[in-house]
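Here's a solo chain for you in structure tokens, the form predicted alone.
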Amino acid sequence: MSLAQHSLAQHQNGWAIIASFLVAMMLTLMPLPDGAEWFRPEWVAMVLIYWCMALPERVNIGVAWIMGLFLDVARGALLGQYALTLTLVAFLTIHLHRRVRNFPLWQQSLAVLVLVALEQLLVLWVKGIIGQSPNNWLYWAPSLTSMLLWPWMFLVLRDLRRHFRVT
């Protein structure tokens, strides 16, 4: 077996992980009521998370770097904005994640409020170097809901990670 071959019978499935950050990407980008655009959690960040905690060795800084270029350009925010803040937490998530994933999951959820809270204050210190700094304590409301969906998250990726053998 050659060496490529090797490394593709290694890695199954990548599908199922590029297909993960396509629904995030569209749920991030899914128009809300006005009221509820507070309250989107971070989609993208939770599933960064989550692959970063499950196979580091796949979804790592570079995944990370793109996702957050492709949030910047989604979102129109200045260039590298969310490149900077997801590679952060993609750097973080891997450092930690023998750690973090043997944790209960409301422990997760706690891991998961402080990374995500890590990448509004990134993206604030930014927002307020270019003058557009959001004067509501609402701006945090992402990083709630993203720990209390952060159970239902990492169920359903584990066993789309499981039912199709990613590896």
Given for the second form:
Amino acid sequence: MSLAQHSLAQHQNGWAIIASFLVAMMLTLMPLPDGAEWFRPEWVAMVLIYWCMALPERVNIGVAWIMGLFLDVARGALLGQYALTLTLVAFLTIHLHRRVRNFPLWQQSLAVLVLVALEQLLVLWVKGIIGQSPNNWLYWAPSLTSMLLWPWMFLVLRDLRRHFRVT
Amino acid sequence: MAMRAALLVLASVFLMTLDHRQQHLETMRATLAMVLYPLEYLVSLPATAGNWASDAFAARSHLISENENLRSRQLKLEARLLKFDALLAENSRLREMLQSPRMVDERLLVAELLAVDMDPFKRQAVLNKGSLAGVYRGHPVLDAKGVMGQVTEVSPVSSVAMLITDPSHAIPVQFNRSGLRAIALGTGEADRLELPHIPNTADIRVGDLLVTSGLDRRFPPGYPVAKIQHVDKDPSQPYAFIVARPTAELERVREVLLIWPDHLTETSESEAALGEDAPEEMAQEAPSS
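Other form of same protein, the form predicted together with its partner chain, not the form predicted alone:
What follows is the entire complex, opening with the chain shown before.
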């Protein structure tokens, strides 16, 4: 594919990206049984990490910020809380994307663990500042479940991207 | 990119400060919530479809027995309602005598829960009625058994209610038996409220019913809130450790009631009237003894 063709073909099938974010948001809103909600993975953050890694010129920190605002409203959190944390997660992912992209899957999972844990740490700070800090070790469970689910998530999104040729 | 990231971080911090300190962001939140509403609706569809299917395919015998149950229940309730009407009349007559008119009937609206657990550290629920149906911030939310919470955010077609078990919620209550006033704080756990700053010597027993006192001018007085579940009076501590269990089925209901409390202002007058009663009784007792 020549350069001209490439630039013409650029920014195609953006709906696949939007659809993946919609599904992630639905999984975030989906009611879970009482004990299981602690282990809900950070779906939106995971999808964001994937797209920032695969198409950093497409899904940038602006997208992260807007998704963060939606997540704030969906979770009834302070407006701006997840906007802040997702922006930083996207920033770090885009900064590291060349390296992380070439990691084997299990190493990518570790990177996701660090990124999601960082997101949770920032949320914990914000909650601490406004006086709602949770005192429970289960608070960190979503980092672990995100890490464990990352390989599957990665394969599904990669197939989606290749199948619909999202660029 | 670092520049843009820094700008967005600043914007987020600015938004959080605004949201925490003031209530200027309601319209922004409401707009975003409107966009999310179809998703919330979609996510709640399986549960709705399940309910519909279980209704549609219920066995005939089951329906007959349920119908009978409901009929007998309605009969009982109607019999009780007869008495209630009489009591209502008597109550308003007595209140007239005390010169403190108070409406007992309140306007009601039935809403459905769309989602409950948005964040495990908060206790909130999304309702399917919004400002178009007249819901407002601070609207009391009840179920058939007691107070559930209050509305904290309103968008045109949905609203978010904070439950009384949310760690940042407090509700002024009164012991139905002793009349003692207290404040019930949410703990973040599903079936648990705590009552701080009640002295060890206070007259409190396990099983006592807590009702709303109405002193907050938000919840109408007299609705059940919780039952005392555990009282720990440690003499070395200045205050008793009291745990109560909400009477409302916070984790189980699908339909909730939104009520418009009228004439909340009368509560203080009626209490003042009750306060005046006491010396009169004393005066009446004095000559007889």
